[in-house]
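Encoded as structure tokens, the following chain is the form predicted on its own, with no partner shown.
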Amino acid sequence: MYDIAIIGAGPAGSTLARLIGEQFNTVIIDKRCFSDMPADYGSGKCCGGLLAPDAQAMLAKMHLSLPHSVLSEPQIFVVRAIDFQRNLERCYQRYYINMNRWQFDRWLLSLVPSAVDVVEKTTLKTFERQSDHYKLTLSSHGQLQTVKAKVIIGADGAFSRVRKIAFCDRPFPKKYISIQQWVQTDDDQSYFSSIFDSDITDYYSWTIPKRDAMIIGTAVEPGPDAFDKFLLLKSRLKKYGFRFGEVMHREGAHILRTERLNQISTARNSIALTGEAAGFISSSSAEGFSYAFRSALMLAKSLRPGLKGFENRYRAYTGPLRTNIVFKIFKSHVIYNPHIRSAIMRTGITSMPIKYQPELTGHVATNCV
């Protein structure tokens, strides 16, 4: 009988169990090998692999700092956006810490305490009640197990599977596909591209350079016709000046956005979410690292006086969380209105002037000049 089943050993997961795993008979279950998995691309997740500022803060608020294993390269400080049917772009200063998602991964789960049992190639089928605790029926190489635990923890993510059981009757955050492709590239790239085209999303597409290769990217709303706007993408980013070659590798993956307060759902009964299992993530860049951390910290709050009545406490941490998110869903707004956000561009307000090396990289001239 364990006191907590962490379901999901992500971002959110691995440090719940990581500031949990003394006090409570814990344990953390991932679908994914971590010794298994390779680490020049690709991660199990649909992922770019970068840490924005907030969750660089939230790494040195827990006084953590990365190992080298974890980074990549390039080091990012620019964000290219682009409107492909404006015709319009701007560079703007962003600091972002380039890395491998699985090494990152893989790190963050190395640091949870060795009293907490680790299960990895298992997935969670269903759940439930049994007087004061759950049972839990899970799934490995093919066969069926059964493990009982008091309170149940979704970290599963987007497709979490804990919400659709113990939430089912909860609005759902608006979901997307996720589309990636690792590209081989002599592109000389030093900035991650975020770019609207409403043709292909009413959210953004991206480009992140890694190593030598480059990931394209989208969120296309879920249909038959999701991999042909990828495709879009990828010839009008051609068309652009990007040069790319052979594929080298594909992932796929529903991610979240959050549009509205009510599809955040935290816990009852014994079962709590986090991270974007919760709905906890950015509805303007689809950014999670962060809100994993906070989540997962203000629940690992909510439990330290014990499992009675950590519910109602985590709700109530959760609030400045719910504010941020507002904010986010306004942003998002603004961002993804054709008209405001082509005006903003049009301003140049806090861009900077970048000169790209057409002889050297291949691209178009651009307006970052």
Ligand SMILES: Cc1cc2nc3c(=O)[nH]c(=O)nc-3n(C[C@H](O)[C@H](O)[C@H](O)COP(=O)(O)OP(=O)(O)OC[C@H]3O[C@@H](n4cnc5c(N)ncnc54)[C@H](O)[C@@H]3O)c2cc1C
Contents of the next structure:
Amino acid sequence: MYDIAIIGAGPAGSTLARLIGEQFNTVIIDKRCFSDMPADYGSGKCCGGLLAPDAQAMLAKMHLSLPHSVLSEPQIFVVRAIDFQRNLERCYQRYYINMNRWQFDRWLLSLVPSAVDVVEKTTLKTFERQSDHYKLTLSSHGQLQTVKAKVIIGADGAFSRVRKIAFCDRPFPKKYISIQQWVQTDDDQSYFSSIFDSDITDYYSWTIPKRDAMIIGTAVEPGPDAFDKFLLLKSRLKKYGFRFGEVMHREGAHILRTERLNQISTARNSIALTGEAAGFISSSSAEGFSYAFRSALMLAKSLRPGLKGFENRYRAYTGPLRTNIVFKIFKSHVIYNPHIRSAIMRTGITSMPIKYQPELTGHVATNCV
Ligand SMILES: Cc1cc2nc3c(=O)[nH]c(=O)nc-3n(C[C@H](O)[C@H](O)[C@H](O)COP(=O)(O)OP(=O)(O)OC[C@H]3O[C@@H](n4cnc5c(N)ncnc54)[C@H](O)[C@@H]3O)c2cc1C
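Now show me the form predicted in complex with the named molecule, since the one above was the form predicted on its own.
Expanding to the full complex; the earlier chain stays at the top.
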């Protein structure tokens, strides 16, 4: 019997396993396989792979620095914000680290102590309470197996099975479908673009350069026209002057947008959620790594004195993170209100005078200044 079964070896699950693995008899279970490099482009997890300043700060706090293998190219210092409908554009200085998401997850998992059992290519199907522990039913290569654990941690991301089973009576964050394509490009992009267009989504779309490719992505409300909206994004990008060719890889995933504080669920009955499964993600930028790290750190701290009563400690420790989420919800109301956003963009406040002109960069002329 395990003390703790962690479902999900993403940034939240691996960080938690690294921090508690020596103290408790722990297993970490993931449906992905981390030893086989994905055959084509992409990372096995649909993601932009940008490490934002808040996430960089969390790595620093955990005394971690990134190995070279995790880095992608180019490194990015500019966000190009484009409002398609108002034909407005501004550039903002931001310091992201452009990463290979698969290598990032692999590296975080490699830091987990050897005392932890790592079980890959295995999916949690369900679990049930049995006196003082849980019986988990797992599926691996079409075969069902069971393991027992005193505590279950759902670090299983936006589509959390643990949350669905154990917190089904609690409000869920709003769900979006994110669609990404990796496309060929000869466009030497030096920026990450965030695109606002209410015909496509009430959230945002993006392009991210990755070596010889460019990721085109959007987060749209689920529905039969989700892919049509993605195609609309591509056609508007082309009209705007973005140059791209053949699709090299397609991927999709759910992404959560926490719109109210009661959509965050943390812990009860010896079950806890961490990272995006709990609802910890920025509703203004969809940045999730810093929240995965922070919530895993708080969960590890609440487990340190022992399993008894960790749920209340975790709820208390995550107070500052909830406050931060409230701020992001407020920020999201500002950014995603078309009138306020265009007023802010028109002032040019905090923007940088960069022009993407054909003679300088190969791009179409824009009103970025
Ligand atoms: C398109 C897209 C782009 C994004 N870009 C960025 C970005 O650039 N920067 C950023 O900071 N954030 C980004 N995010 C958000 C970020 O990816 C997540 O918030 C972050 O990965 C959350 O970490 P996590 O560990 O909580 O969950 P995840 O990283 O989602 O990890 C969950 C793990 O659980 C496993 N799992 C799920 N269900 C089961 C099951 N039933 N059984 C076994 N294993 C299971 C999965 O395989 C996965 O490994 C993006 C999200 C999307 C969808």
